[in-house]
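Next comes just one chain, in structure tokens: the form predicted alone.
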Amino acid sequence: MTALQEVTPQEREGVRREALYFAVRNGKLLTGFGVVAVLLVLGLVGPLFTDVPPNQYGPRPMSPPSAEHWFGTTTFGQDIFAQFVHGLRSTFAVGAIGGGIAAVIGMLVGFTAGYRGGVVDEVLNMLTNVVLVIPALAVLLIVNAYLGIRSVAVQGLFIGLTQWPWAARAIRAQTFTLRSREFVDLARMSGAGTWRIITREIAPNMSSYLFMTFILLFGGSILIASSLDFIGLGPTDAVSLGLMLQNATQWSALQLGMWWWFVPPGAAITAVVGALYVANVGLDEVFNPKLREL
């Protein structure tokens, strides 16, 4: 078989044992998914082990961790770790709604650009370049600003919106790369349409390209969600890691001490964010055999 000729149903079966062999071996895949499983176990279980509501005022305000509030209270006693399981919940959905719909839109403009080049190629370039220099997270500003109620999916669907551009030009690049393969070819000569021949044909060889670029817009759209949490323009009709630590510097928290407010939600963020960097290393060592450790 050559380079260029298409991969048989047996071939693939073969590489994906191949990548699942690595994929169980390699350190930095597993303890970033790992840290991220345990993280989102947490926030799905976690509010079923709460009998109080997150923002629920409580009689022990400033109390430290302790056997009754395991993560202490606010200064208004508030139970952090209601707070903090909720939180991950509503870290988690921005992540998903917003990588979700930025890899969507990322894939239709990349592999339509990519395989049907010419006038379409040039239109959808050219939106792609006006949507990528226009300061997203300006606009983000100013959108929550005027909205008058803020919910998480909202919140998702407009970083979903701005966040799309580099993804569309990464597959689109790696779309023109296969588009001139033979079996694509052979796809075209057979009389396949172009979403059959983008479906079939050129993204299943592109599945761990895709993957890996949806966990990259995952955690970006966590980041961005916690950075518009952070200045107060985070969601109103819900509790996140991000409003956990705006409400904490708001109410000086550092100031008097009172550690166990800002540094569950920071340490969070971080840990989410960094295990699924981590994971993506991971991912690259598994489907590029140049990179594999042995």
Given for the second form:
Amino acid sequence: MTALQEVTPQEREGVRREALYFAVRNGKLLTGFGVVAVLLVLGLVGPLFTDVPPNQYGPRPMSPPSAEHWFGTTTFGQDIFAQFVHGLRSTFAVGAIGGGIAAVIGMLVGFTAGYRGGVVDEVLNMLTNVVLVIPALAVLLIVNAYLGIRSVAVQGLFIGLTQWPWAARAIRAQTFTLRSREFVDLARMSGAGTWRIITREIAPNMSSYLFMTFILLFGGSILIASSLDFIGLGPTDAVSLGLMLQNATQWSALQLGMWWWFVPPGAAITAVVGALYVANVGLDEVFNPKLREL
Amino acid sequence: MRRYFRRKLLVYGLTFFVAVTVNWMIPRFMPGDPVASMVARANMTQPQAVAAMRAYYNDLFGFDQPLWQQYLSFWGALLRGDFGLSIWLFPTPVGTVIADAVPYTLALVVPSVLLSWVVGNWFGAYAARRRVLDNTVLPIGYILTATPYMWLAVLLAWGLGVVAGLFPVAGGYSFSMQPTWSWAFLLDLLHHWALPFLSLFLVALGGWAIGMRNMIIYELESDYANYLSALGAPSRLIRRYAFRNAVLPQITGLALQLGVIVAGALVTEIVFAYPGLGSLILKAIQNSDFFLLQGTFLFIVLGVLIANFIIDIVYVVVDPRTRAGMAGADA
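Here we have the form predicted alone; I need the corresponding form predicted together with the partner chain.
Up next: the whole complex, starting with the chain shown before.
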């Protein structure tokens, strides 16, 4: 028993080092995470350098990008760069909160259903399928319209509550394949409880899969949040990229040809989500030896 | 096969039940008083008017009855097709307002979903394992799937509509026209339909192409493909077999993506002020027309459920294993 435990950490260390070896050589992973990191830093640091509040009306409305207003100004003279960096913050926040909550629920449901099986699985699977079929945006519309409270955090919470089903299904299927492996049987025979087996034996063996699921949930949450903002149910106490798009179309930036108003927010959402997807493919190649290209 | 359909119908029935229950619960159990907020939004100063409006809403929701009775009467009204009256277009029933908008949404969603699925699958299958094509299709595909629907719609409206002036950017038909069955009107309808269709089509296209490409590569690595190529079968034939196997998960994927596509259609309609359900939702939110919002919600859920069921039937037709009750029946 002691010998076993001594070997395992070393083996894990080896696996980790191997993954790292391929990770730093994977172009997709590096580009994807690079783009996300640049935008994240911009969102974190940017607001410190712009002293104008993002929604403050300025003296020079509708001016195109210039040295003074890097991204130009809105019809009301608001500085678009200030809105952009603050909006990036909310976008990442909503992705982290929504993706995080969805990942936790998805893991709880997926592991329990996959490991326990039987009636528990039947019930949880039914629940998953029901939530899966209901269009998430429609539910969020109703909830947000009635709730009226619309902070970024609450928005993220409700997005998380509707996004988990496909993750739960995927994790359940993965758990099924691990459930009957020998090391799980060994743990069960040595008297480990369900929770311990799931956290110590099953979850670590699909950690890369879980991480990739989280990345996809993160991107999905950002997209659905931007749709909500665009319909007019966005946060009322913050700026977000979706709200910028909504304002731009609402105040006819299209007809006025103010491209600097609607291009940056959409481009940023596309860049973040697209980079996450590409990084995800890269991760898949790193963790799955079959997909590696040398 | 009977088991398969029984299971599916059970899930859909349960889903509809849950959706209706959620729809009933939200105004009643949400923190805050919806009646108070609706009355407040009407901006009235006279206390008698406020009291009258309060009584009207309380009566409308049936707040003075016990909860179980409210719930049963809610179902009763629903089964009679009574969704209440729209506040935005008072006294039009919500059902009529929705029925007027649905054809536009369907005309937009159905062709764009089917075409993007077919073309995307074709592209993906063709690009897989062809280096040059793969290197272009893949990045474009990822960018397209990551694009928010409304942003592509805005870009297309700006580029092809405002700058190039090729397409109108607002409405379902020209304001100077009356809806009739004339060629001129149909042409005008088509002209207004083109851009929203194109933006829905393009965003969905990327996802299908990527999915198909990955599935084809997976299938080409399987034993039967290797065996066939060892026998000297032409690669066209092997690809055709791979395609038939790869299409199955794409059909399931279509069912899973319906919610996202509908969401995309709603925001696209808002960009183009297209007179479908999306614009209806926007108007409902702007005018705090909660009956209209809830009616639209139920309608969208119902539509997605029906579409899911159609896909299930197609799946049974396409995959013979489900008919024999063999593996794959649970997919």
